[in-house]
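Read the single chain below, which is given as structure tokens and is the form predicted alone.
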Amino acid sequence: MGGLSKKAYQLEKIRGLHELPYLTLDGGNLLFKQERLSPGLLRQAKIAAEGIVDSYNLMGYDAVAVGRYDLAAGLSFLQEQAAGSKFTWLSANLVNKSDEKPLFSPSVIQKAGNLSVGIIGLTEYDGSLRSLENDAAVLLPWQKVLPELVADLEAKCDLIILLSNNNPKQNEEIAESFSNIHIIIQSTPHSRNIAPQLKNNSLLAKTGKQGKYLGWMLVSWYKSKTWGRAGAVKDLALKKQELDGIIGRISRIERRENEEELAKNSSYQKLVSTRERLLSEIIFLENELYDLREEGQAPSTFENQFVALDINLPDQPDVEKIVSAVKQKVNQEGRNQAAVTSQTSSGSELMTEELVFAGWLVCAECHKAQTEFWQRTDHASAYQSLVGQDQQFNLDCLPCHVTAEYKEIKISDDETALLSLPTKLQQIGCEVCHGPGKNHAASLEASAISRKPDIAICLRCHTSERDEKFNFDNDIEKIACPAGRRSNE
């Protein structure tokens, strides 16, 4: 959630900078990071989702598509959130099973200046008639719901936007089928940004998932209702770019030479002649485009940017307060869960003999030099970094700050077990990289332990969303333990 306050700040900045009519939209998969939530994660995830809705309310969003991930806590929970949302949740194909009536608004018409903009939401359909919420709801394919809906909006709107969390191939098929859907904003479970690409008469665009970037588009929309970077529009842009370069070269020469030298400089005179020619051609093209616009034939244009929501960017104070309050509420919920666990088990911590991991203290008995080196790394204080932020009971954070998982081996399938780990596992210990050490400690066999972690182990936590600067080849050297024999040999 940390990027929400930075997104809010950037939205305010962009709106103030351009002072133009705007719409603020989201393609969906907003509330949760996965399609299914285990019972242990459900309570904390719901608290975070409620905070996201509150933040979007404050940021002034106009519409959000219902994504499959948004249904992770159940249809009823999402409907409760929609009832308290100031923006419209959209899905044209999530319907009641009995009568196929939409469970959310299929579309909404918003005003943006003088334009009427129709906005449609589409929830990902994977080809199966998958039932939801005790078989009360189903998802329909886009082929069944879009034709009539698009035709209706075309008669009422100047511009039609589709918010879709279908996969890119399906969105391209939609673009090929509907030349009157002008913009498709995608929300798929992939992290990278996709700059707008023209397919038929639709611009397909996507911003990286989970709030790492803010994407915005400046649109000049004309009566032609077609996109174009060809003809006069393209020529004008190229000639302006060429003119900028010529003017720069002329300025550099004028700074070096006096008027008498400039008069004799044939290269300079040629540049001046080129500048005058370009100015004349630009004026001609601008007049041509003006006439096309008046006649309703000028192609529409756009500019697109992605703003990286870097940790150093400013925060919007009101949204920052929401995020801070949610984090504390999530942590308190985890604390409560831990208290319940301690009351129902034999102690406040998991029984050591039942654990697959031995803990770093067992490793230290033989590997003193390596342990001393590890204690100086950030891995050793990973759990304490959560304590410092009062987030040590946040199940969204804990898995990457404790010793509880190695490849396919886990302490428990129940995430709430992480709330009651013994102290010796409350850090990124030796076994996160080298595997469970009980057998190795008992047998001293090298085959019972992995000497060097592979990249997949690191990428479990050092994902592009959490650590975009991570480089395995460089970073592995920073945490590589010093070579040496066991201290008891």
Ligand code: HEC
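Just the form predicted alone so far, so send over the form predicted together with the named molecule.
A lone chain is what you will see next.
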């Protein structure tokens, strides 16, 4: 959610670079990070999802595929969001159980300059969809819906784009089966940026998960409707690059030597003849491409770039406004939830001896030097940082700003437990790095506590998204507690 204002900023910037018509598309899995969310998490996540739709409206998106995760709050929630969206939600294969009629638009035709672009959406199909259990909806395999749809669009459109929430293997199969789907934008989670790859006549493109990057593609689309023989275009670019280098080297030698010396310099002579050869090859290739273009057979071309949505980028002010309003709303929801949980048994249980973590005050009794050191680190005030932003009830923030988890050990499987933690756990305490220490505090056995935290512990919170510059070897120096006498010695 936080990255949206950066995304909006980058979008405006990219659009400003070219005086060209553009489409803004998303492959889906937009609203939620998982397919299944616990009811407590879902209440906050739905508020954030509404904010995402508002932001996409402002950013002027054209179409978004319905991803599997977009259904995490159920079908009717997504239908409500679609009703308030200025862009089209697309799914050709999410259909009504009884009559197999699509529940969202299967496709849409958009104008980009003088091109008619057909855009299709697909929701990941793997035979079942748990979040739809209670809804009158089913998913169909792409084999069943695409042939007719693509044939219909082909007659009306110059270019066909598929926004696919399917997995990469299925997308490759689709590319092999339809040479008239020209671009496939993928949205499967857990993967990195993938530079567009040509399969059959489809460019398969994918931007890394969860809004860390914005991918853009500059497409020159010719009548051939094919990317085939793109090699010629690449050759041309490479030869031009080589020529630039040669010209540079020639002029450096020419500045150094007089004509007599040049005449005797054999490597100079060699460079000059390479220059001549490259020049004629470039002219030949350019003519070839020109002719093909005239005949409507030139391969279409693209340039592609991934733009990082860096934390240090400026925010687009209108989207930033939406984001901060949503964060306040989420926090208020969390505050209400906390008021409820603290009255129920699960809330008060947390306050009892059952708690897995002892809390830093217990450790402080015997480890004075380390405690004093730790209190000066930002870990000790991490929860206060949330309070400072009025975000201490946001379940999207809490897991990384409190003492509630160590490796696989969690304070509770119910995330809402984080809303009513006792104050002694409202910081990144000793046990986040050293593990639960109740047994150790009772037995004083060194073996009952872990001395040095490993990198995996830090990376749970110091993710590339939150702390791009994290460097274990350097950063552990900054927070490693000093050796020191224990007060019980």
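Residue numbers count along the first chain shown, from 1. This structure is a prediction, so every number in the text was calculated from the model and none was measured. We call the rigid core the largest set of C-alpha positions that still match within 1.5 Å between the two forms.
The rigid-core alignment places the CA of residue 423 less than 2 Å apart between the two forms. Fitting the two forms on the rigid core leaves the C-alpha of residue 33 displaced by under 2 angstroms between the two forms. Once the cores line up, the CA of residue 13 ends up less than 2 angstroms apart between the two forms.
Core superposition places the Cα of residue 448 4.2 Å apart between the two forms.
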